[in-house]
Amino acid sequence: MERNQELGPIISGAIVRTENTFKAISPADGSELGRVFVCGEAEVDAAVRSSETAFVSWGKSTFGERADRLDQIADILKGDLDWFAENETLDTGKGIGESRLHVNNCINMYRYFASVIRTHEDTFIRYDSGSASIVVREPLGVVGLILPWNAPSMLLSWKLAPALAAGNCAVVKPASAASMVIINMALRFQEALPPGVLNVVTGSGETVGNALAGHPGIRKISFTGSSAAGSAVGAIAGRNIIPVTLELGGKSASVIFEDANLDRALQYAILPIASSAGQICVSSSRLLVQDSIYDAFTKRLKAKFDGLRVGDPMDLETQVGPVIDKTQFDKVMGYIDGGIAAGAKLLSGGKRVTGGICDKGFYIAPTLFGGVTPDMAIAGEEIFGPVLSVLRFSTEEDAVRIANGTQYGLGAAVWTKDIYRAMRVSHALEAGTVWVNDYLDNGAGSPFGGYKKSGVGRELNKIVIDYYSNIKNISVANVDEAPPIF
């Protein structure tokens, strides 16, 4: 990413300059990356109208034409993978290795939905010898895609790929804290798409996001973010009676039984906390460890946490980067202080990391709490930072009760060598994704979404085409004579 860029909303393939801007700040060192022009209601309306115009032809394109465009987007990403990854790291502070992985996941997502729509078939249903139905899927029109700041490129692909595959045009609203990467990506995607098929609007969620969700020209909203914000967006969209997909907060539990492969469980207990500095909606921020192995496992975990390398996310040796900004830094530190005050045992971290680049950014030492009980805020509320709470359990029933004892239900994991136990517990856990002896392995084709306040709908799988389609039943009589009804 070039420094000192002036970027902003993209309407009909071009950047639009407005009166107001905000600074794009690097979480790594606090430096200014550039400035982003802020939309008003007029720009939101212009973006939607542009996409409505583009939809006249794009909505009539063939499945093969759309698939080819998606493959072109994948080719653009593959051809300049390192540049896209560097944009993501500069804007979000996640490690460069993780950003490369995310861009690869984007490539797979666009290719996956290209193959889904290329091989799509409508359904023929025969009622009897005299009549039948043809079930077809038609695009909705213009859809609004509202993104978070933690994994902007990847989450754009989760939404944009199926939206375009189904024949819709899209207006994307990136998070203010990670707008540059999405604008740069959308500019490059213009090479593969007709003007207006993909537009971008910029600004705060409270103004621009809400204006997009409530615009009468929008036919669907897909939102990823906090449960509170998702509830507000869903209510606004509901006024226009349009479908909404919400991928929201989480407080996922990893349940480690005494017979688990503890070496593997140890690594995957750390991964969701170190990755993106724990700023992952599905991060397993609750670790439930069986009594018989609790002390030994927690001791090993502490040693690992103490040795994690915190620093510059552009350095491949770095294992934990910064949180996104001061607001998030203060929130996470508040939870850490609250955990200590509630009686949890601070085993590692719990402080700001200083020295070198860390003096200029928002770095928190990976924090490990033991002695956590389910009633503590750090055990029940989404922290969205590098904080792991370890809780004890004794029986399988205890583990399920504790794991399900939150308002969230996004992800969970079961660690055991007993396949029968693995299946029992997986079915009992209230979560949209349950990993067995694994974590965070979610590729194209694997449905992703939550139970309870973790959201509504699913992403990643071919079923999402239905979410971006009007499903029409055409009932046909195969006889010509008049029936003797009256």
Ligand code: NAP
Given for the second form:
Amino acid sequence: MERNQELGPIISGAIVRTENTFKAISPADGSELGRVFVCGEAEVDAAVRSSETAFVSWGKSTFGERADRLDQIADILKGDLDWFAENETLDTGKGIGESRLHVNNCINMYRYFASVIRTHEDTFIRYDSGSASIVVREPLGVVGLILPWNAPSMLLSWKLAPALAAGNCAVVKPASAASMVIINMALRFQEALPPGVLNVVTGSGETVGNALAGHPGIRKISFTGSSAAGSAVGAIAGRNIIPVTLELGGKSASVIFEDANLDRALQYAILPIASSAGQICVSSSRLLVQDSIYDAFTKRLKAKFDGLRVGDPMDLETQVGPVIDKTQFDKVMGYIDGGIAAGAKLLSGGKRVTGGICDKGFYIAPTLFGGVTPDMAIAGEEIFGPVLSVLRFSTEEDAVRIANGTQYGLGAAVWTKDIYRAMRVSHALEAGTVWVNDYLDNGAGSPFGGYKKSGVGRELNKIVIDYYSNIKNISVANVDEAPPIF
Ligand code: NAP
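Please could you give me the other form, the form predicted together with the ligand, since above is the form predicted on its own?
Then the entire complex follows, led off by the chain already shown.
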């Protein structure tokens, strides 16, 4: 990403300049990346109208034409993978290795939905009468896609790929804290798309996000972010009677039984806390460890946490980068202080890291709490930072009860070599994804989404095409006869 860019909303393929701007800041060192023009209601309206105009022909394009455009987007990403990954790291502070994985995930997602739409088959249902139903999927129109800051490139692909594949035009609102990466990406995607098919609006959620979600031209909202904001967006969708997908927060539990491969369980206990400095919706921020192995496992975990390398996310040797900004830093430190005050045992971290680049950003030492009980805030609330709470359990029933004991249900894991137990517990856990002897891995096609307050709907799977479609039943008479009862 070039420094000192002045970017902003993209309407009909071009950046629009407005009166007000905000600074885009690199979380790694607090430096200014550039400035972002802020939309008012007029720009939000112009973006939606431009997409409505583009929809007139894009909505009629063939499945093959759309599939080709999505493949072209994947080619653009592949051709410049390092540049896209650098942009993600500069704007979010995510480790550069992780950003490359995310761009690869994006490529897979655009290719996957290209193949889904290329091979799409409508259905034909025969009635007893001999008449028949042809079921077709038609695009909705203009959809609003609202993104968080923690994994913007990847989460854009999870929404944009199915939305475009289904024949919709999209207006995207990135999070203010990670707008540059999305604007730069959307500018490059213009090479593959007719003007107006992909527009971007910029500014805060409360003003621009709200205006987009409530715009009468918007036919569906797909939102990823906190449960609180998701609830507000869901209420707008309810008022306007439009479909909504909500991908929200989590407090995912990883359950480690005494017979597990403990070396592997140890590595995967650290991965979602170190990656993105724990700012991952599906991070397994609660570790439930069986009594008999609790002390030895926690001791090994502490040694690993103590040795994690915190620093510059552009350095491939770094294992934990910064949190996004001061607001997030204060929130995470507040939970750490609260955990100590509630009587949890601080085993590692718990403080700001200083020295070198860390003085310029907000770096938190990866923090490990032992002796956590289910009633503590650090066991039930989403912290969204590098903090792991370890809880004890004795029986399988105990583990399931504790794991299901929060308002969230995004992810979970079960660690055991006993396949019967793995299956029993997987079925009992209230979560959209349950990993068995694994964590975080996913692929195009594997549905992702939440139970309970973690959301409504799924992403990543071909069923999502239905969420972005009007499903029409064309019922066709087979015979030219009078109705049977008259
Ligand atoms: P957030 O504060 O809820 O913001 C998410 C997006 O919504 C941002 O673009 C924000 O704009 C906008 N927004 C905020 N209030 C709004 C409103 N009233 N109306 C319309 N838009 C509004 O979340 P975040 O802090 O960016 O992201 C962290 C959260 O996202 C965590 O809870 C995490 O678990 C969740 N998340 C979930 C998933 C998943 O797939 N389930 C994936 C990633 C993250 P501004 O920021 O510009 O104000």
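The term rigid core refers to the maximal set of C-alpha atoms that superpose within 1.5 Å between the two forms. Residue numbers count along the first chain shown, from 1. Predicted, not measured: the structure shown is a model, and the values here were computed from it.
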Let me know the CA shift of E481 between these two forms in Å, rounded to one decimal, core fitted. 2.5
